[in-house]
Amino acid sequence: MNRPALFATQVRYVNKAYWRNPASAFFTFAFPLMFLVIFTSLLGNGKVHIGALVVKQSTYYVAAMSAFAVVTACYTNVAMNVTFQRDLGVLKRIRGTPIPSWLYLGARVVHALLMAVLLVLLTTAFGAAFYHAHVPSGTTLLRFLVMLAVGAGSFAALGFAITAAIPNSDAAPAVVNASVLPLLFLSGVFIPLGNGTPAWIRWIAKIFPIWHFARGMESGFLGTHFSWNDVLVVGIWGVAGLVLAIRHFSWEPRV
């Protein structure tokens, strides 16, 4: 079997394995929508000031929860699932097959990207139907898709990288959530950052990729200024994650 066909087969395998765990798949798709409903019910009647633009808070959360969905699918899920498979010895057995290592890891990245696209489509449709959210189109759509693709790939690479810091599957939820939840708050995903937000919070948030990814998603949904620097920062973090994953990724359970 040639490499493209083998890669496609591996992607199908990862996809089948994913959907054979319906509880995990359900909550991956349910969490963004659940948080969207909760936040808009509690805070959706307000207004959010983004520079000179004023948008309804309910519309703001459609963009924010789309960003959250991508981070969940490509970072949180990849890190936890790979750690569980490592500790169960699945990765060790895969490493012993003729399948190249890069092909298996690449298939997981592609699957994460497909799940991210599906989640964004679902969140967009839900937001457009119930909260009259703007749907990206034209040039805005193209830039939005670029940010989505770069963000999905980068967060998946970071998901592989963080597994090196996870000692075992029992510690996976704690380590992964500790590394991402504070940044979701600091980056304005869960709570919009107003003009009165302390400068040190913005300064810290801008170091990490979630801030820049969320700004890129906002530009598609809300019509705010799109900056290629945001794409660049997210991409740099993705390359750094890939380098760390190549150097420290473990295929065998930790002793």
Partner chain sequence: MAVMDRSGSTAVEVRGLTKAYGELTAVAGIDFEIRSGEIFALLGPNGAGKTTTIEILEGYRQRDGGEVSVLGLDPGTQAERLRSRIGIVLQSTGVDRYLTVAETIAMYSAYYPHPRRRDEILELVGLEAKRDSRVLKLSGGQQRRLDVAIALSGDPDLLFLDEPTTGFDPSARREAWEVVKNLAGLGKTVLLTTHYMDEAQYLADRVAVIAGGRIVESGPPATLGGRDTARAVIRFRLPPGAVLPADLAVSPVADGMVELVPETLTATLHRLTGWALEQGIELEDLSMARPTLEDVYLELTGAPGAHHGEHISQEADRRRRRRGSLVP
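Having seen the form predicted on its own, could you now give me the structure of the form predicted in complex with its partner chain?
Next comes a single chain, given without company.
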């Protein structure tokens, strides 16, 4: 089988296993949509101030949950699945076959990206139908897609990197959630940062990639200012993740 065909086949098998695993399908797929409905139902009539702009909270959550979906599909899902496969000995077995490592892991990344895109599409359709979300088009759409691609790739790279810090699959949920949940809150993904948000929270948020990525998503759905700086910060995190992953990634269970 030639390389592109093998790659496509591999993505298909990842996809099959993905949908048959109730936990991974539920947590990465249903969670963001469920949160969207819950948050918008609970808080949908409030107002969010983004600089001078005031948007309905329900619209805000379309952007926020898109960001959340991408982080879950690419970071959380990749980190958990890869740790699980490593502990199960799947990765070690793969290493003993002729499939190139980049091809095997790349198929998983591409699958994560596809899931992220699908989730963003669903969130968008949902948001447009019920919550007056602005559906990006033209240049806004192009910029939005650049941010989406850079974000998804970077979060996947970080997902691989964090596996080096996870001793075994029992510890995976704890480590992954501890690394991502606080940042989701601090970055205003679950609770919007208002004008009264303490400076230290904004300061921390700006260091990490989630806030920047969420701003990119907002620019698409809410028509806020798009900053290439945000893309850059997310990209730098992605590259750092990739370097760490290449250096510390383990194909064998940790003893």
